[in-house]
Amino acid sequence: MIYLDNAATTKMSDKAVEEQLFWACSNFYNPSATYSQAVKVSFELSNARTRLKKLLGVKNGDIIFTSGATEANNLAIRGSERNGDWEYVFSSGEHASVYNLAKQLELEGKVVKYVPLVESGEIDITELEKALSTKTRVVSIIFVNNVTGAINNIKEISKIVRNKSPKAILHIDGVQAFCKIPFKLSELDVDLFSISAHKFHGPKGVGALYVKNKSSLKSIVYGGGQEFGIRSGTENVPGIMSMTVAAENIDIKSNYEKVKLLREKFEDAIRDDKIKLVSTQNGSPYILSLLFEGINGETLVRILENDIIVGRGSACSSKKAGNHVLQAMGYSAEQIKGAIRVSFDSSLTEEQVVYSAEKIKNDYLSLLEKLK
């Protein structure tokens, strides 16, 4: 079987699974408790925070450990609110765990602004400077698409939000970035910065908020006054040992370099007429959106499942109809139908991606013969 839906989770790493097991098993010890044993797993903690800063590219600042990037991502624009005349913006092309709670703050009477995104599905910048005021209070925008691998370029969008809303806390979801495409937090001017662990090979249920200010975070979860007292609860020290091990060990720049080449391979064997690329060279080599003209998207995947594992776009928001992402860019409820993700990891080999491309082509002319 070959696995083509890695934007949606990685296989752990074989030294994550060996730290996961150390942590759970041989030093288990709370890390809230004040005998020696778990002052020292307190401490290695602390080291796990300093050692994804690093990662990260930042010195300053905290690390807030959750238990994935939904809690993240929902920690940093809950924890931004403020009561007020406050507006928050979001672009239209944003995870579930963000274009949802956008979706529920308008419910709840908050002033909310979606920014458009433009063809190739990055963020409409002349509409997001349009989007922003004095009154603006949270920024939230994706860093890499998790559709189509669209980046943003979240040098440029900090600079705008800084100039056009100096009181406004800018958040980053980070999830398909992190430990996949090159940059530097220190470099981009951001609050808030989220990540999760299963996205580069390391444990589900595990992520991290990075929080530039404490003191512009207030707490959503109540409890003992884990993590500086804004998020509760006891940290899940295998999960975070683990996330932090597969972090370290996964090359970045070489990776990146060995998975642009498989996705330029995929993407010369798949080609036909009725197969429309979505996803652009600009984006993300880890992510390739392709639309399958006359078809359900799900019945191909069902047809390959048993030989080739695809996937339908974020895996969070996979089981509902339509895609709001693909919305956006313009596309049609019917084109929309049609919608088939293809995530690439770089333990990938070129055989393997040329072999899917002509599998997944072959398969779908087939079933579009079957439909006439």
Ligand code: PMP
Contents of the next structure:
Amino acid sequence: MIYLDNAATTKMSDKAVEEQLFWACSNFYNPSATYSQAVKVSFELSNARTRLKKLLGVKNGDIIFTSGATEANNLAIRGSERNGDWEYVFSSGEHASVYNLAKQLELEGKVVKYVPLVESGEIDITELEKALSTKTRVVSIIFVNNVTGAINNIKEISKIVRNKSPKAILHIDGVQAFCKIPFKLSELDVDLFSISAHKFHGPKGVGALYVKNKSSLKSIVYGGGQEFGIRSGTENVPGIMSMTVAAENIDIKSNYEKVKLLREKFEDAIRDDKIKLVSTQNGSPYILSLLFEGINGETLVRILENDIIVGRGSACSSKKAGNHVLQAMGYSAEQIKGAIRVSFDSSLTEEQVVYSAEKIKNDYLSLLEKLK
Ligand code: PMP
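For comparison with the form predicted on its own, provide the form predicted in complex with the named molecule.
The next block holds the full complex; its first chain is the one shown before.
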């Protein structure tokens, strides 16, 4: 079986599993307790924050551990809300954890602006400039789009936000970027940045929110005051330590080069007049979205599943009919019906991706033939 849905989740690395077991079984103490064994755990949690900041490429600020990026994204946006006449700016290509929260803010009567995407899937910068004002409180933008792999230019976005909305908090959903594409957070000038462990060979149900200035963030969960009083609840120590080790064991640059090559081989082998590549060469090599004319993508997923596993865009929204990201890029409902997302990992071989591309193409063409 060849797994090509690595944007949905990845297999845990051996080192990450080993680390998780150690903190679950040998060093299981509650980091908030006062005896020396527990204090040591608390000390290692602090170390993990520093280690993650190093990997993110930033010295200042803090790391708040969460149950994953859905929570980190919610904390970033909800935690930055303030009373008053404030506005919110999102792109139309946000992950469901931001997009559905944006819809909820609208229901609550807030002014919410959605910035359209350009044809290749990035945020429309001219429209972003128009949406921003001195009343903007929160801007939340995805770094690498989870459906298309389109990469937003965060440096440019942050310059524009700082200039037009000096009081705005800028949050970036960095889930599909961290440990995959090279960047230094200190160079991006953002306030908040979300990551999720299971996207980089760590465990599920654990993630983090980087916070430049924690005094600007309000708690959305009340309790024992863990995580600087911002995110109460006993920390998932095994998950956090495992996430940190998982990230430290990734060679971002060499994986990137390898995946880029694999993606090229895959694209060469799948090319056909009836298969449209949605993702462009400027995006993340890890994610490739394709539209298969005249079929339902779900049928193809099922035909392939015993041999090759592919996804349907975002795992979180794949059970729903439409896909707001592809819609925002201008694709019709009929085209979106035939959408498949292929997402790569550096552990794959050239033979595996070429075999998969050929098999996907052949299975698709015979399905199309049957439907005639
Ligand atoms: N943002 C993006 C871009 C994602 O791809 C995902 C995972 N599908 C999330 C947020 C949510 O992450 P988690 O599964 O950790 O809640």
